[in-house]
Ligand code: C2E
Amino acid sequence: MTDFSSIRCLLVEDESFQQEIAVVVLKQAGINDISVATDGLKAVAMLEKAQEKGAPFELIISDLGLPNMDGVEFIRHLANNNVNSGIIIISSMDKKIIDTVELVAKTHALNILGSIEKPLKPAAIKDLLTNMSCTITPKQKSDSYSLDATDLQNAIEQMHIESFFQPKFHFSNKSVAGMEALARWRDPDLGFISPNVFIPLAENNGLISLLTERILECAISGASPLIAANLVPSVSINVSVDLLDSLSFPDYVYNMTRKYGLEPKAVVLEVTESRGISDLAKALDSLVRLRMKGFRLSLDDYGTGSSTLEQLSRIPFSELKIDQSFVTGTWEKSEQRIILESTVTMGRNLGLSIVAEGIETTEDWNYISSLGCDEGQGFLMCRPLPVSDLAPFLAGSSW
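Any chance you could show this chain by itself in the form predicted alone?
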């Protein structure tokens, strides 16, 4: 059993009776260091004080119906201050309200472990805490610093940004289906810096091309020996739609693969659906040439943008990647189940390979598998790993 005794937990709950229940349940789960705030404002003050002392809370459990600052306002505060603690939402409100608040938190890129309807039950808390070690990430020291475009450009040029890889697995037999390259900024002084910080920084300051070139080469060079050794069949690499305006981009990617001895068919280029295409003619030119050269194209983050169906009808995608917001915990959310099931059916009818990201529990895996999805990835099977740690994992061939 995982040891949670060293976790510092902040419980935000104004009802004394519910506080007592929650504290008992948390102690039954093995958490001993528990602080209690009776409203959002007091919780904010306690968070700030803990941060100043260099001992931030690793777990925050918050009710929604709080005085002075309600649960949604509190979540907004956490997002605005880049809080990276694991978060559990608790409430006696309607389940759809709880689910929507959880979605709000995920939209803010907060580290949501899940939500629980009151009254709290030990089993429900334990289930979320069991997954805590694989969903909570180390505090990113850089959240307290102001980073600008110059910092990012220096990091790219000094090769502080690298590729980690997260394997994907076939639902049919749990074997490795491929892997996704994920950009990671590892600063020698600040530690890990979140992609939620540096990706928008790159897009808003004209550095996305430079960043993508760095990640492409890092991902392709790192994946090449693994693919040559038959440890993994392919690598998926995220490509910003901003790059598609460059008509030389297909040749650039092709030359990069040839440089490291990869066949284009071993590379999947993931186009993020949440950002709109500015120049459709140039984008279509680039995308169709990439397909003609043998690359596969994936529509990434499906369900988070505004022109999904239109893009699917115009662009020669070979894969549909469903965003984790429609995957994680969907098995217990009726409305999202309907959307997910319809999406899978549509994708299969279009002849696309269906990949689900954000699989965090066995229940997620079993439910998504039952829908007929082809591949899945998530913390349940494997966290993103540096290439040095990947070969031993892949040698096992299944999770």
The other form holds:
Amino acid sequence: MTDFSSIRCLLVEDESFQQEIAVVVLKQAGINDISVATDGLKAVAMLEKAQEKGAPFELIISDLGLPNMDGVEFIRHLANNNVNSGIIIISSMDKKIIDTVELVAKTHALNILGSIEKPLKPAAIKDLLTNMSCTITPKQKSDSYSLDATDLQNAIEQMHIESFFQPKFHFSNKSVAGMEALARWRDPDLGFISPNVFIPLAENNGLISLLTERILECAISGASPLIAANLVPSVSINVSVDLLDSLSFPDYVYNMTRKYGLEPKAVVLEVTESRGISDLAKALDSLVRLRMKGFRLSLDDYGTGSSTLEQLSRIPFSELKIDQSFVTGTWEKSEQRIILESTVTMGRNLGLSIVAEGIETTEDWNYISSLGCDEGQGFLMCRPLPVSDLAPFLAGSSW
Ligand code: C2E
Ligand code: MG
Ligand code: MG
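To complete the pair, please output the form predicted together with the named molecule; the form predicted alone was given just before.
Okay, now the whole complex, with that chain kicking things off.
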């Protein structure tokens, strides 16, 4: 999104000369439709009114030090009301405090675009707004309707679940290192629905096996011609840990891989432990057999609560995938830099290939590259694409 003139923006900033400056800077960034609330309570009232009118704000820019309701309380309110506008936090407070508030907002699953230290600059706002077009659409659509297990089952049966692919790149020479299959539910009325919505729905309603069968076939059949044409060396597929309870899963994946003429070494299975492994013995059995068949295993979302050192020590992973919360913007966050740098050192010492996801800016790329990570994935290089758009992109080789 480069034309910001159609964005409806709510600026929450107290009555000071700062407010006037903020309005001027937003206009310089190309945002013309600006409503101003001078404290959190007024902002809440304006949001409710806009919602009632069916014209919600696409963007909320809020200071942290608000009168009546502080910025954290305001964020909690937005989360409780499922607000899915893009949110930018602005403040002159300590950077560490701003970072933590940003984390609070992300933990609430708000659509946080980022934070900016004051004084505001148009370029900083424009940078954050470029993230907006991709992040806002799926959440709005899925939240405004309640989707249930029957909808999902119908979608799986009617082949409305498909795979998009996002390439990853070698830091050493920017060439294509592989690609990750990311499931999308294409609903004829609602448009694209995010996997963050339907994967938990499948896991909680006994549909994950059926869904995974569909996703695996989609991912492997989509990737196979690209791999055969040497456009990309491998495909990474996300696997829910629930499936590891099934001892037939390794054979199922192997047969599917061979059905489309792929070698297991061209397939990476990404695992997280977000739901906890219910039967560790069975999970280890499945994972070891997958490795023995030649598949590579990646520990996804490393650095979040779901992926731990304990898993690293007991499971034969080939790759460590560092979560985007430790990648995007980490170059300017001193504490996170220390954690990331020790993670990379540990991963290298364990002989793992290290992938960083969530590379959004050249600063991210340059910093992560300087740490000695192997591969990077993120919006800077390429967003997830349908297979038809991917082939021409890959044919152009490096980004
Ligand atoms: P994940 O496996 O960690 O996938 C990476 C997510 O980060 C993807 O979100 C991708 O679109 C997003 N992403 C990539 N680059 C950037 C970036 O630079 N910035 C930001 N902010 N995000 C970036 P997506 O496609 O919405 O998937 C979300 C999660 O859903 C995945 O996280 C994965 O855990 C799960 N998922 C996706 N497809 C499948 C699937 O086929 N099976 C299972 N079990 N889970 C899946
Ligand atoms: Mg993944
Ligand atoms: Mg991940």
